[in-house]
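A single chain comes next, written as structure tokens; it is the form predicted alone.
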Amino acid sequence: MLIEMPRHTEIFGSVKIHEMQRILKIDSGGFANSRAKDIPFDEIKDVFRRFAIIVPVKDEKIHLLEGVLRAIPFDCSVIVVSNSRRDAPDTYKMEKDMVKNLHDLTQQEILIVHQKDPDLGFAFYEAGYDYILDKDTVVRDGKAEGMIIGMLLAKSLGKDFIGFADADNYIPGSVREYVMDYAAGFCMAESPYSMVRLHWRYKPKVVEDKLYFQKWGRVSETTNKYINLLISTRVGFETRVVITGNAGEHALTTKLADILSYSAGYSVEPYHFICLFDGFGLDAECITDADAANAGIEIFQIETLNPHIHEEKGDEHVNNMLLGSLQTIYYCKLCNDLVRSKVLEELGDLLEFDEPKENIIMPPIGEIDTHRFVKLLESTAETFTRCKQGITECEAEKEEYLEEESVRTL
């Protein structure tokens, strides 16, 4: 793959911040050029095997989400977490007949769970990660809910890498590329704490009945205009490098994944960022993780080839994206009076009172025992199967933990 080199570096205390870079060519051949990276696909592949691909999913159209899982590459695992629809017609039971085919056929590793089961709660609770837990020890509804779920998953099986992928893609080619552009980032990464954030190429709409190829989305375009505001007030230069706010479609490395905190629902993108300054910035009050801090955090942002053709929500969907990514802006430690007043003047009329309301939080997964996490998942989710080398494996796993339960009880 031949990718260009990032022009210049935002450095913000010990994170570093690389301006965008395009791909130029998918399958590149090898040739020496100043101006460009050029990756062999045997590093990208080596990266492959030491991925996992999280999609998170609810009530997408069965299709969508079959060519999404299609298209990523066969040495990488794949996570589903559904929190799609149970009461007839079963959303999920016909996601997991899906996900079992697509097994059957290809023998690629995917996991698959339900947001909502109980059990799954449960392996919370037992985890003494109740932050992501509703009022009946079941796990809440929301995006970042549903990504920590997978993260867990991931690291269970013990990657070094961890992306995300939408469900409601329409183009399958797409995705398999984006999946390469993760594995591009972290082969030009230095740090072990590094994140790849991608930017679309075009976001198409239906205009007049034509294609019409819009650059920038509002939700997008203004949460990254408050991010960039909130490094230049402190710098004391203006910036324009974060372009990627609201990107889901991104990767991050274990280790920076174990030591993020986490805004709950649509949120979670943008706060990436208020979670690394506040922990990471110039002038943050405590430094979160000093590994961390001295090796420093890499992220980098990468122009894909592809467009990105997807489900539209509506007003009220972006209208909430729109407000949960101000909030974390607004609540950010290093945030002062005139950044604060400029998202006020932003957010107008979607405010309901004279400040925004703080997101909801969720501390780091890097304490989490993992292993004893999955264990209880095999042994009890009627919602969570991994299918791996032709074999279904929790319902194996379920039957051996009711047999040493037997033996127990005698």
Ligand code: GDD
Contents of the next structure:
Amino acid sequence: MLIEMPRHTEIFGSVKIHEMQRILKIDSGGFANSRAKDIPFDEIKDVFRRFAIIVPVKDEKIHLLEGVLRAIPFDCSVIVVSNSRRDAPDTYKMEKDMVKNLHDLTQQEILIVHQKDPDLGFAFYEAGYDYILDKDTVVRDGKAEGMIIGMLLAKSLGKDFIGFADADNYIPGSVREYVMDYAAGFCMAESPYSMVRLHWRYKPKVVEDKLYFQKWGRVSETTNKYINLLISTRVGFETRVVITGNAGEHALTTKLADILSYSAGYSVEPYHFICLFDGFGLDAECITDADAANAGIEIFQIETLNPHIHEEKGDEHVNNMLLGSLQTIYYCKLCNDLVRSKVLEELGDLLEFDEPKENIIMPPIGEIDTHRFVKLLESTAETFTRCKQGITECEAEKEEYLEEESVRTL
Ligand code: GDD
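Hand over the structure of the form predicted in complex with the named molecule; the form predicted alone is what we had up.
Starting with the chain above, the whole complex follows.
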């Protein structure tokens, strides 16, 4: 792959935010130069082997989900975390059947679980991580909650890199590119604490019967503006470095995933920045992790070659996402009165009260014993399946567990 070098890096405390980098060639010819880095495919493939891609899904068209799963490179493990309906018609059953069939045909490692499985909730409870649970000890609804489930499964597989791909993507080829872009970012990273966030070159919309290749969505443009204002007012120099405030398509090293906190629902992506600013930003009150602070935390922002075409979910959904995003900025510890007042102005009628609500923040997952967590899932959770080469593992594990249990009862 040939990828532009970042022209500038904004250094904000221990957080290094690289300016946007364009993909020049997906399949390159080994010609590196001072403005572009060539990354041989062998290096990309090496990352794939240490990579899990999580696909959160909630009631998407099965064709779209299938396209996304088929596009993820074979060497990556795939983790589907579904919050789709279970009452008739049981969408989750369709997803699971499709996943098993795909595994039978391809032998790629795929794990799937349902977010509302009571035994999954119980596994979180047993792990002492009840921040993700509702009052009935079931995992709450929300994309971030699905992402956390997926990250624990990725950790249990021993993966070093964790990435995300939405399930409602109409162009499977773009998903393949996203995963390659993530890998390219990790090949460039100097710190073990790094994150790759994708900026879509275009997000086409149908305007008066024609495709219009729009560059920015309303939410991301606004989120970026206020994250940049936050940095600018702290540093004293204006910056527009952040262009991926809401990047749903992103990936991070497991080391970084272990020390981040996570904001619920769709506010998860802008909160990555806020969490890093609070814990590692310029003048942060207390450093969250000395090792990460010394190594530095690197954020790559890569512009994809492919456009992004996905399901549109309506104005209410967009407004909620905007509200969730700006709430995270408002409550950043480094946010000053100027930024807060601008955020309030921007939110206007979207605000129910004078002050925005605080989003639910879930603490780091680094301390959870993922092997114990997954062992419990394998032995109890009806919706959990791990398809790995040759076998569908949870079925074998479940039988083994039931046999052990019956011996114990005798
Ligand atoms: N497991 C799970 N649980 N998945 C969910 C849930 C949930 O409660 N809610 C939504 N999803 C899945 C969707 O099915 C989809 O695959 C993905 O999460 C993204 O959700 P969308 O509802 O399609 O979000 P969007 O397209 O409006 O926004 C996306 O892009 C934004 C940036 O433009 C998301 O990725 C946002 O997080 C992102 O900020």
